[in-house]
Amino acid sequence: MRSALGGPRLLLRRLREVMAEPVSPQARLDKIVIHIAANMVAEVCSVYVLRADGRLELYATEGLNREAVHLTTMRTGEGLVGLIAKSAEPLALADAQAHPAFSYKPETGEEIYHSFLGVPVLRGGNTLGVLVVQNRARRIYSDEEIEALQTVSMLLAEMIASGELQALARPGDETALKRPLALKGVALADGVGLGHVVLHEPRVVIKQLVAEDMASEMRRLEEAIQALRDEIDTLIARGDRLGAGEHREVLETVRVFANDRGWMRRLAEAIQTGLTAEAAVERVQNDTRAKLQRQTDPYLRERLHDLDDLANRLLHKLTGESYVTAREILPDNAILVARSMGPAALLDYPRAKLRGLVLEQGGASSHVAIVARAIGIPAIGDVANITDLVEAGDPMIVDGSAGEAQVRPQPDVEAAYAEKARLRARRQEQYRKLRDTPAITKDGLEVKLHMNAGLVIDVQHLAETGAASIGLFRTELQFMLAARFPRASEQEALYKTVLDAVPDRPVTFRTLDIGSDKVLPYMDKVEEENPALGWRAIRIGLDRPGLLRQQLRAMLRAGGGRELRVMFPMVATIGEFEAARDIAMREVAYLKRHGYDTPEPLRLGVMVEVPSLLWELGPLCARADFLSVGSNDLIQYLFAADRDNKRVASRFDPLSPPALRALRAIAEAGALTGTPVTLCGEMGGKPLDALALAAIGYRSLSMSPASIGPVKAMLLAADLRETSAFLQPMIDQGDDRQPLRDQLRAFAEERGVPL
């Protein structure tokens, strides 16, 4: 490599003294180019900068003409700059005006440069600015000065990251990686947070880019990767999954990548070029990221993630740091962001410092999003590549019933949310002020609204939320947050607790729910084709006697005395609830013979999710003291549409004809025949869903806290008998052409009801 004054190590090593010293950002950045020409003897060095805007900004030069600093800009993709900055790859040139993409500005006074070479300056994948050096004499450029360039942008790259070039910008036009974001996602928990981002999985923080010894450095990327690829088959040989969502199948594919030599090859020469260890692997997952950003095809955008889990466990084997946020330090108004999240991992978190939650991945039904929901938190999930867009410490709002997040957000915007936070504290006021107050329709018909619970912490928003009762209990929680099965004894001290906790009213237990999604970690996963129609829920109780009838044990022993509800979740026959029915009351005959307590009364409900019971309604109604309506899984499976699909989840409504006919098929044979039927899927606790259900029968729900006030103040404000004229002849008639949703909507809307 031509080089004047020793090559990459060196010039990293004067860049570096350069970013200690006392001075301007300008100047600093003045310096730095004049280094780097030096170094590469190059006639001209600059530095283009991204902004918000998405022009590139010529923000620093040696050998151009000084005055077009922060005058020359160009769009992305415009000219030799703006087509790295858009490709993300270097482009080296020996006659650069002969190149089709060449664009002149005349204040630079480049016309006399031929030679070309250019880089991005990327940080996780994502362009900040182009460096690039030129000369007068057509000449190429060396493979060994192209990795020189590439390895002098990273320090480029931590010097914009830093926010110290934003001294330098003019007002609206900040830096790219500083300008706001307007994010799209799922909703998961209602609610309005602002505060600052906390990374659940911390980036690390490179503090030396030069290596003193390459030898060193190579040996202690080998032990590093050697420590990796140890944890990762232990992991796999114990079945253990890498992360909360994440299956063996996942795991399978990062240990082909730890192994693979292209990566370790190109790690190796990122350490030739003068790089530490830490270094050379943020290097070489910059330039990935980049490429696989840009690709169309899916499977190789997939990819992205499993490379960028396996580059930040390497980062943190090497520089020993925990690959999770501490949680003692955790700042007071702490927005936390994460790829992925298990339920237990949330709830280590202080729950008074956290203001809201921003998933990439997660549905609305996922075991963390009843979590975030049960302690108050808003959160949105499906965020696309939010821990990219995200610096620890930027601001953020989270607004949780939109499913919005605004990375940070203009003043304008920032003070928009305050007031839409504070209008909703005034409206949950407002709740509060209705707890006491019976949900009464304007013409005499009362609703019960009852609370879905899965956590002790839930259970103190009974009294807050004026709930009749918990309508459901979700045992599976306690399960998927315990490090190994728990024994019949913990079971039964959290059932007691539960039931202590509200002696004025019943709750309703649910048997064990699990499959499907919901795989507990110290069992082996089953797989399965399809599992969401596979061994789940009471399948798997059935078949595991031994689960259903410890769990049904301590059931019966906490609620010794008092009465007692459970219900059985995906029962698809009667003679499937006859048989869980039959375990239930031999283990209280057991209690009886050892002279326990037992439950007085004992109800055993089924919980209707598999519409093959719909053609079953009145033998089950004859021997089922309730019914409990599922509708989420019901749904789903009457559309045959995975609601956490994002391809065909909007396909369906849960307000269209036949899924109202099923429901309203539920609900009349339980008043036929005088057994209680409570809906307790998510539709009941949006207004506007919850108004159709009880127009169509139902008289009693359960719902998340948080929506019993929504939910009541429309009851107290419908007339039922009126809206059911309304809605019956459409749901018989079955038209489609316009939407039964935005029909109801109308009406209520022109009645006042709010919703």
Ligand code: PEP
The other form holds:
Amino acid sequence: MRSALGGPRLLLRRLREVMAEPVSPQARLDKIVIHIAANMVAEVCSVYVLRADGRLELYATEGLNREAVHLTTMRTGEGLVGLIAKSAEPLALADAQAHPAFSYKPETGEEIYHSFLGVPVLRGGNTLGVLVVQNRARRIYSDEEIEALQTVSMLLAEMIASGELQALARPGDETALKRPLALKGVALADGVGLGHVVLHEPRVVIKQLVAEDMASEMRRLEEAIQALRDEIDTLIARGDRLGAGEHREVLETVRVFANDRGWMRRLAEAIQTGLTAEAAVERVQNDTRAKLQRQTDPYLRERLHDLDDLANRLLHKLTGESYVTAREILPDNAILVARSMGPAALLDYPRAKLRGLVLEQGGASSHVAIVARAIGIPAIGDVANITDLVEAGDPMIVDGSAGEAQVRPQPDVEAAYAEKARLRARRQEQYRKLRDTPAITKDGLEVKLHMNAGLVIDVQHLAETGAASIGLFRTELQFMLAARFPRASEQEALYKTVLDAVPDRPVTFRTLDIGSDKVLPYMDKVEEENPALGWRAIRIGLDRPGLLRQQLRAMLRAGGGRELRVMFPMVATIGEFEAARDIAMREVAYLKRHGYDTPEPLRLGVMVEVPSLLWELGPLCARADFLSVGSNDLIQYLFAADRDNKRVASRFDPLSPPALRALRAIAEAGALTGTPVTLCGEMGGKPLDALALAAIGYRSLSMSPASIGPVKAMLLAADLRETSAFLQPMIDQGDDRQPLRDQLRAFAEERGVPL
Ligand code: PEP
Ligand code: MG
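I have the form predicted alone already, so could you send the form predicted in complex with the named molecule?
In what comes next, the whole complex appears, and the chain from above leads the way.
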């Protein structure tokens, strides 16, 4: 290459000296461009910084007209510089003016320069700016020169990220790093939280970018990679997990990357340009991220996470920084940001300090979402790229109801959300006042409101909300949070704690509902084509009766001498219910024989969530003590639409004639035979849906604790007979001129029913 003045390593060393000089940020930038131009034997070197408004602003130049600094700007995507910012890839051209994207900025005087080399200034895969060198002569830049400029750009990234350049920005033209962002995700847990970002997996901070001695950096890298490979091999051999949610497959993928020659070659090249081993890892990972982030293929994006994982492990090895979890250093008002998180990890954080949770992955029915709802933290999921878009400490707002996040919000946005949070608190206060008021409608009909639970901490909500009982206790959460199968004694202790906590109100336990999306990390995963239609819930219970028997025994012992209600999930035939009931009754007989107190009364019920039962309602009611409608699954199976698949989940409406006819048939069968029926799916907790359910005959709904207040407020203002008279004909006739939901909403709003 033509860099006659000592190559990239010398340049890096010079620049490091410049970074340490006590000069103004502008003077530092000016020196940097002079050094780069000289070292690379270029007539021009310019730095463009991406602003919050998406424009690239010329911040410093050697060779172009200095008057243009802070005046010349261009859009991302505009001209060659804009193109680099957009693609996040280097661009080297012998004749820049012949390139279709070339756009001429007369104030810079650049028309005399022909060859052009530009590289993105990247951090975490995001573009912060563009660094350019230009030459008058038409020349081809070598790969080494491109590599060298990319390395230098890391120093600029550090400078921009440190906030130093902020001082040079005119008000309103702040650098992109501090740009406010409005992000959209999926609502996971209600509420509005204001606070500051805490990364669940803190990034390793690289203190030294520039190497003293290349050979020793190569050695450090090789040793660290070897140690990492050994560690992964050991983990795989032990069949172990490192941290939550890391399964064998992930480790296997990481192992493949750890042995990838291309990856190691890129690392070695980065070290040859003068970087320390850790800076080389960061540099290569930045490039990879920038490339993969632009991929729409979910498989490739997933690989990015594996690579991130690998880079992160390697950085920890190289810097000697231990895996300090954010939990150990959690500040107040924390908004947790993570790629993904297991329910146990969330529970590990001190609840009092958390204001919100934002995840890159994770849908509404994920377990971490269930835990977030249980502990009352606003949460959103499915926010693309969030871990790269924020820095620790950034101000952030989470709106868990709308599924939105505001990063570094402007003061007016922040004020609006603070107001929203205050309003919400006021509404919550009103709901609290309704706690002891029974949900009796204007026409004198009572609807019992129960709550869903799954964790011991949920139980406190019973008193807070005034719920009539725990209508659904999802026992699988205990199993999912545990590191191994909970022992019978542990199960019994949990059920007893729950029952003791609410001595005056019944609890309906549901037996283990695992399989499909609910996998136990310590149980062998069964590969199935269609897990939702596969081996799950009661199907596992009946095929592995030892498991079911153990759980039933734990429940029966915990409930000895008092009322106990138990129901079975995913029952598809009467025979399955009878088989499950037989196991339960055998356990009762066993306990009696051994002198234990058994529950009195014991009620055994069925979850109605598989459509086949809709045509067995009569015989089912004759056998079961109660029915509980699992509308989440029932609707999913009725419409053949995966409840967790965003593409189809909102395509079909439970407030539509076919779904309401099915739901009505269950309520009617219960009423006809005197079999109690409760509905415990999510729709029961949505005021408008609950209005429809009450109007078609439901007198018992079980929902998340936060929904009890709004549903009760709705019922107190509703007239069920009038609503029923309005709704039933639409259900019968399948009137589709306007969606039933819209018509019912208009009807309720006209009557002042709060929804
Ligand atoms: C349901 O399916 O509606 C239900 C309550 O159970 P889960 O959401 O746990 O499947
Ligand atoms: Mg279900």
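Definition used throughout: the rigid core is the maximal C-alpha set that superposes within 1.5 Å between two forms. Positions refer to the first chain, counted from 1. Remember, it's a predicted structure, so these values are computed and weren't measured experimentally.
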When the rigid core is used for the superposition, does Q728 move between the two forms (threshold: C-alpha shift of 2 Å or more)?
no
Once the core is aligned, please say if the CA of A42 is shifted by at least 2 angstroms between the two forms.
yes
